[in-house]
Structures are given as C-alpha cells and as structure tokens.
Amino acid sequence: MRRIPARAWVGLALLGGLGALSFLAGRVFPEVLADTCPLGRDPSRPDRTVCELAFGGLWVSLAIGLAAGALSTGLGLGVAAVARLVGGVLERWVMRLSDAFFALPDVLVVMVLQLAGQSLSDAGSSAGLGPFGLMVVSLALVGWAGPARMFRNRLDTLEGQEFVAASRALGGTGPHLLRVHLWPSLRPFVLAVFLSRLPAAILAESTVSFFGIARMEPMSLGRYLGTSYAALIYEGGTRVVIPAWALLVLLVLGASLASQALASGPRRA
C-alpha cells in the first residue's frame, strides 16, 4: 500500500487551508473583513481594508497558478507524449525545442508577452484574453519546457520496464501502452509536477506585476505588493504590506513543500 508522505500532507493542507481562507473571506463573506479587519484601511485605497486586499489577492494569485500550473503541466505532457510515440528523429528535435525554451529567462519572456499582449489588446486584437487570461498564456508558453523534459525522462524509464516490454512484445501499441501501463504508474509524477509549476507560475506572475507591467484587475497578490510598498516609508506602514508577503510566502511554502514530498516519491507501508 502506497502512502503519502506526510510532508506532502502538510504542503496541501496549506494550500488548501490558504484556498479556503481566501475563498471564504475574500468572496462569500466579504463583509467580515470590510467590518472587522484589525489592521485598518488601505491609506492610499480609504475604501477598502487591507485584509480585504491581501485575501482577494490571494485568490486571484491561487487561481493564476493553479491555471498557469495546470495548463503549461498539461502541454509539457502532451509534448511529451507524442515525442515518445513518434520517437526517432521527432523525438530529438523536440526535446531540443524544449531545451531551447527551458533555457530562456522565465520572467523577462513574462514581461515581453505582457507587454505584446497589452498593446494587442489596446489595438483591439487581444483575441478576447483579460489581464487574467493573457498571464495564464503567457505563464503557460514559457513554463511548458521544464515539465516536457520531465515527463519524457520519466516515460523513458518507465518503458524500461520488464511488464511494459512483454506487453510490446504481445503486440500492444504505443497508445495502449501509454494508457493501460504507464498512465497509471506517471500520475502521481504528474501531481508532483503540477504542483512544482504552481510556486514558479505564482513567483513569475508576482514579479511582472510588482513592477507594474501586468494589467491584474482584481489586484493579485504581486500587484498589491508593487502599487503598496511606499507605504513601508510612513509609521506603521508595515500593517499594509506584512501580511500579503505572508500570504505569499505561505502558498509559495506550501506547494513548495508538497512538490517536493510527491517528487521524492511515495513510501510503501
């Protein structure tokens, strides 16, 4: 029997209490922390409060990584997948691809599409992507490679193996074998994946925005940061940006640490 590592247990328990949290106070009841936030109102927003901006900002910073994440593990494995049932010269040359885009600085790229996409958008061609939508793409295009390599490795080892070659040898196809014997054996890879590409999505999505170059309406937790840091020059100004730093060193703490328990892979009782 397979077990979850409790390290794993612990890093979404986090994320899922962060989810909850924000989900609860940032969407269902609002009015609790417009009315009862210890920590005031936002000086340079008098209409909100800053429990009011952090909780909504993690939303909106859960959401973008939870889709960045979800989208970019979902094309680096479709890449994966044809490459090794194509394998030969194809394989080569995309893998090669992948390692071409794996090497390209994650946030400068972030910024280029942002600003492509924004000037698109201003010119009326934005193909109905939102600031929401255009930074999930745009996290999606340069977060694919890394998991594509991953994936390829792991279905290359796995093939290796003695059952997986006596089912080729009966004559199974490259499909069937991917689908009876290997899925099965690469799904809790694939979580583990996931879940490394959601801190990377949230770190990248949060230094675009804290620069001022990501349109992030609501505010995510990244924009939030960037539009409030001046506060920290004014007497008590750390109660404005303290907690969405904690915020998000806690999401990033939390996949971080689930990711790397699921990698490390599962203990048998």
The other form holds:
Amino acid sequence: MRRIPARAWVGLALLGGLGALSFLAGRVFPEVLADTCPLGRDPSRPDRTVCELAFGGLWVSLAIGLAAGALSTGLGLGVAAVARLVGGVLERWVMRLSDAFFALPDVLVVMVLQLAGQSLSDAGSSAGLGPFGLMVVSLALVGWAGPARMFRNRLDTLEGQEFVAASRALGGTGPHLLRVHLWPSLRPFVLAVFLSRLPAAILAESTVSFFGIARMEPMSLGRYLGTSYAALIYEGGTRVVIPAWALLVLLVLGASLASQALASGPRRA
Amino acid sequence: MRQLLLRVGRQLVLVPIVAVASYFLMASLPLTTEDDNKRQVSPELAASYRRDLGVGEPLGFLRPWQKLFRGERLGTSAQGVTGDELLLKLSGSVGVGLVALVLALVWALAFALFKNRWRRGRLAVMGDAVPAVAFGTPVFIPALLLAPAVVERGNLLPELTAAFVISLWPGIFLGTLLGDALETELARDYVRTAASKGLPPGVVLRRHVLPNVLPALLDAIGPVATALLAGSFAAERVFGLPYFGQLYVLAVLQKQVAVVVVATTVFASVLVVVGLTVEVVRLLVDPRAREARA
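For the form predicted together with its partner chain instead of the form predicted on its own, what are the coordinates?
What follows is the entire complex, opening with the chain shown before.
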C-alpha cells in the first residue's frame, strides 16, 4: 500500500474543507452567512453580504476547477496514451502540437474560445452548453497540452522498466500493457497532474471572468472581484476584495500542496 | 546552430497556424441574431466586420493584413485600430513586460538568497508560504489593491505599478527555481575550497556561485516572459493603460473579430521572438549550451 505524504493530506484536507464550507455556507445554510457576516453588505449588491458572495463564488470556482481539471487531465491522458500506443511519426507530431498549444497563454486562448462559444450560444447553437459548460470546455481545450506532455514522458519512463519488457516479450499488446502494468503506476501521477490543473484552471477562469468576458451565474470568485472593482475607490472597500482573495489563495495552496506532494511522493519498491 | 534554427523554425510554424485558425474561427461566428441581446452586434456592424475579414472574397483571409498594410482602420471607427496604432500599443505592453522581467529577476535573486538564509532558521516555513501566496494570487488582485492610489489619486506611475504587479509571481517562481539551484551549488566542493581559502561569503557567491546558477533560469525565462506579457492584460485593464492588452480585451468584449485575428497572430509572433531571444541569450551566456550544440 502506497503511503500518501503528510503534505498531500494537508492539501487534500484544505481543499475538502473549503469545498464543504462553501457548500454548507453558500448552499445549505445561506441565511447564516446573510445574518452573521462581519464584513457587511457588498456596496454594489446591497441585497447580499460579502460573505455570501465570497463563499458562493468559491463554490462556483471550485466546481469549475474540478470539472475543467478533470476534463483536461482526461484529454491529456487520452492523447498521450494514443500517441504512445501508435508511436512513430504520429507521436512526434502530436507532441509537437501539444508543445505549440502549451506555448500559447491560457488566458488569451480562453478569451477567444469564450467569444466563439458565446456567439454560438447567442445564435442558439451552443449544443446545450451554458456559461458553466462553456467555461469548462474552454479551459479543458486550453489545458490538455501540459498533461499530455507529462503523461507521455511518464509513460516513456515506465515502459523502460524490466517487467514491462518481460510482458511485451511474452506477447502483451499495447492496450494490455497500458491497462494492466502501466496504469497502476501511473494512477498517483494522474491524480497529481489533475490537482496541478485545478489551480491553473481556477486562476485562468478568474482572470477571464474578471475581464467581464464570462457570463457565469452565480458569480465565480473572479467575476465577483471583477464586478466589485468600483468598491475599492471608497474608504474600506478592500473588505470586499480581501475575503475572496484569501479564499482563492487557500484553494490554490491546497491544490498545490497535494499535487506537489503526490508527484514527489515515495514510490513503491 | 542547426538545432537552434530547427527550434526557431518549429516555433515560427506557430504563427501561420494561429493566424489561419483564429481567422477561420472568427469568420465562422454567427455574429447577429434577431433577439435583443445587448451582447449581439447589429446587422450593420456584423456586415462591417465581415468586410474587414473579407468573408466570401477570394483570398479573404489576407484581407485584415491588407487593410493594415494600407494604413486603413480595422474594425469600427471608435474601437478599431490601424497598423501604426497596433505597433504603438504593442510596444507599450512589451515595454511594461520588459520592466516587469527585470523586476522579476530582482525578486527572484532576492527570494533565492532569503530562502537560502531562511532554510536554517525558524523562518524556513516562509520558503513554502511565500510561493503559495504568490501562485494563488492572480495579477488583478494586487492591481485592484493598488488601483485607488494609482488611478484615483495619481500617486504612482501606472506603467511602473503595472510592471511591479505583474512581476510578483513570475519573480517568486523564478526565485524558487534559483533557490533550489543555489542550494545544490552551495553544497559543492569548490565553494568549500573558496571559503577555506579565506574568501568572504559575498565574494564566493558573486564570483563563483551565481555565474553557475544563473543559466538555470534561462529554461524558465521563456514561459515566464510569455506569462509577463499575457499578465499585463489584467494590469492594463485595471490601471487603464491604453496598450495591447487593453486593446485585446476590448476587441473580445466588443466582438471586433478582425482585430482579434490580427492581435492573436501578432501576439503569437511576439512569443516566437521571445523564444528566439531566450535561445540566443542562452548561447551567449552558457558555454555548456554552446558545447552541446557544437
């Protein structure tokens, strides 16, 4: 049984705690936050308290991060697996394509994809994707390249091991090797990559939402911060920004701790 | 040299791919409907954008570039852009990015040295806490916090503040890499030998350790330079700087599709130039890179 590093537990506990807190406070008992928030009401939305908006935004950001992280990790894994199974020229070109994709800045590409998706949505041909689905798909289309490169390199390393060579010599096919021999060793790395995509997706979504390009409802943390900008010019306006920022930092901290610890954790002998 | 040209060639391929992909994506957008959605453009504007894109014309995908080279305005009169204006805005963003890169290198060196010092004391946790806070802070948050001082009260130069804001997380990121490299290098025999011969620690660091450590930064500087340029979008928006990032965000918000095509391609070209510059600098400063390619 693989021992999960303590830092990973801390990160996962932080993520789980924030998720549970945002679910309970923002969804199950919203009236508690409405009545007891020490930070008062939001100047631009006087019907809601700062706590309601921050924890509601945290729930949306977390959901987007989890969905986009899972989708981009799945896409990257699929691309890497197919590239390794086929090999040769296809593998080289697929990896070059992923490198080219990786060189483009996330935020810029997500903005273009949002523009395209929203235009399709306005014209009634968005294939049922709402703002949430559109953002998740945009982030996944941007975020698959990094995981694909990492999985391909990890598969390449794992395939060099003796037991894989032995299985191949005994007639094991590519899919068999992948499913039976490589997947168990790859699984923790997949989890680490997924957790590393989580903050990247949340930060990219926050920035795009901050620009006012995404139409997320209820608002994510990024959109909340973007629409609260005017509050800063008033005395004490920072109370609107600080809680959402703190939640964003904790979210990224949890995911980063867990991801780094799992990626560099002890390996099975 | 051959490998360098090969890598540059591979990066150059990115520019026409981005140009063609963004053109056909924008040209295929359904930009008008009959409903009253305020985000929709009017039929007249949609027709103007399609003229900009040369939709339906032979070699229509060259139309935006033709207009720019002729000095004509791309997009609508108020929010469009000419080639000269585009270059001016780009130079503004690149200028802010370059100042930010210098600042990021300063933060990197400072953080690496502090991390090395903290390693042995009670402040060791700062080595992990500072990167966590920096990586979890999108550029727009420090920009928002400084915005009242800069925009409302005019206390600070907006360009310099934007450079400061966007240099923070890349600086800490580079500092983390530099700190790890520094730790490895300081444990080597030649450092002990130099110290045992009586050289002061500062001299050992400056003359012997840093020249060996700095090339390690070059691998990360390419992506960081990209992040600095892209990061300036948010800072420009908050501080109201009329440069490339502001143009790009407004073009997307106002569905100025031809401007989006041109700006995306220009940005991809800038990334290629950044990649090329990093490769050349690496050849100049790192003898190991020259020997590897010889």
